[in-house]
Amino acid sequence: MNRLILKKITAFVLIWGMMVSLAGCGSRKHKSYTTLRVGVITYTQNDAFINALTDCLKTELKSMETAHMKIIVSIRSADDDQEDQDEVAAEMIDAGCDILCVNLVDRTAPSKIIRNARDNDIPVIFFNREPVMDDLMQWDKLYYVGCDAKQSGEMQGEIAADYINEHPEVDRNRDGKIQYILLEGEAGHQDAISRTDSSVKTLISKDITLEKLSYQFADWNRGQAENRMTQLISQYGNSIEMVISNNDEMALGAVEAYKKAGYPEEEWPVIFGIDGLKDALEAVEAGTMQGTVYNDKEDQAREMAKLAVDIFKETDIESHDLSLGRYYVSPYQKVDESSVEKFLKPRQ
């Protein structure tokens, strides 16, 4: 074989390799229909529940691969900046993403993502942070997977009321009122407002008389909650009889604050969270927290994965039983000392 022919063969192989690569990663016109590319964008990389949910999603999608379909998942964080999230979505669309899964930074500002996705015919599954209905109804390829925040607050209130009724010693000063601290996620956040409102109203409806000592925003964060609670312990001491937290991370921050303050556990207030994180479940089992509400990340991840695959394969999605054709709402579950063991077992 002479050198000229060898050069031509080599050049052909290189060009063919480039074409195959472009077909896999380039525009949708050259997309490989045996590869599903799912782009996942979270509002932050510092939310323990969201991280656990996305881990479940990766596992579910991987389990749905077949000999004829490979699934590639790319996960990026918006670092709590909506403009950054808009840019990341645009980058993923440009890179040939087939489905976007978006955990919005600002639930009221999905317009740029929706417009860009619609222009490029990329379906979007919003999760955990629900867009305003008017936004979600803009296009028939927009979906939402999540839970009802009001339900989680109601369940938290029910767990707390049941515990107080069964343990009158919670009212340490015996004044007939429960002095409490409220740890809120973030100012103006829909879930924080709903969880706070429904939890307190449920306690009151169960004939629990409350006296709020303070409320503090801790941005869903364990470290911030620990700092806030350390200050409150210094201010109120043994007067705090209950801590209600919008999520487990902040509830666990309260636990850490009491550990470091040196109070014996019998002098701690009762502490209630929401999400059912592993650390919180272990705290309920150990008695340092009295309850939480399980946010079923496994169920939500399973629905997101199945929905993404069915949309990609253009399969009828009627079997998903979506409300208004767009919404999948996963039910919460109560967790207290009597039920925590089943939630600590690996869930399918």
Given for the second form:
Amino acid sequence: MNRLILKKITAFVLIWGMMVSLAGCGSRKHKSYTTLRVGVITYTQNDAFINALTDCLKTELKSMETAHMKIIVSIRSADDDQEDQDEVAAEMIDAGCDILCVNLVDRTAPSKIIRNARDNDIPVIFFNREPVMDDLMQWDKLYYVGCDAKQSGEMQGEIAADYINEHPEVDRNRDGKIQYILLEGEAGHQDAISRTDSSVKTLISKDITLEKLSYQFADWNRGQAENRMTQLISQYGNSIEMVISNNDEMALGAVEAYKKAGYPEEEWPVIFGIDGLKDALEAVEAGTMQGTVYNDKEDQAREMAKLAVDIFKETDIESHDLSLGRYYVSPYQKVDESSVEKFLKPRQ
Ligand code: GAL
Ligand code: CA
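What's the form predicted together with beta-D-galactopyranose (GAL) like, now that we've got the form predicted alone?
Once more the chain from above appears, this time first in line as the rest of the complex follows.
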């Protein structure tokens, strides 16, 4: 073989090698770019706290995108129907989602979602509506992010007791008892049951003598609570001295009912909620509500987002310090007139 031909062959082999390695780089680059698809399903689209929480979750997940990982978040609701939710979960799994975040309609009926997720190896983070432990323990890729409802009831009871001790005029008819109404969230919901129970027990343990006028379910909803309260106001007149509500939306329904009934503010009862949503914080600042308990949606959303990413990458789950390897419990905080300012500032 003469020299010239040898040179040409060498050049060809070199160029071809470069082309192959360039193509190789290209395909490696393609492979290093992953997409995490998170499917979020809420129990309804009409719950103010849940909507605020899922807004935070979306923002958190988006902020965790990197040059190597795109995150696509899809949020749907189940219109208060567990079968609808099972179907939406199935559709999301079929569409290729990698992780599901589920706010159950019926916290005692997660079985279909769990079975489907398990068959397709899709981890599930349940949030806000807590499945019973037996269900959560069915598979090791099931998690729960939420709060300890009892703690919120205790805090609400403490804020109310402190307020009454400092303002004896709450007992308007001076009979030594506080005539009260309790607005309850939803029959069977872990937060409703525990908040009612622990709030009342805490008040009693702090030597407040209570007289129950009525307990009413209003499904966490402002409009329903307003209707119930309007009826109770016409029944009890100005003898209601305190309204304890399982959440802020219903407490704000009570505020609305008093505004519309035309009572002067001195004749309103004291009103306490839970959640710390913006409208309620403003009501505490304005003095139409006397206190609430902050349900830390930012913290819950941050934990859900981090957990979703770490589960997806199969790293760092231990650093989450989950109890029983499954549960993240976000702490509540008390909000009253003296502390409301700090909660009204935009939070991180
Ligand atoms: C509670 C919250 C309520 C309501 C409910 C829905 O934690 O305080 O406002 O959102 O969850 O499950
Ligand atoms: Ca009284």
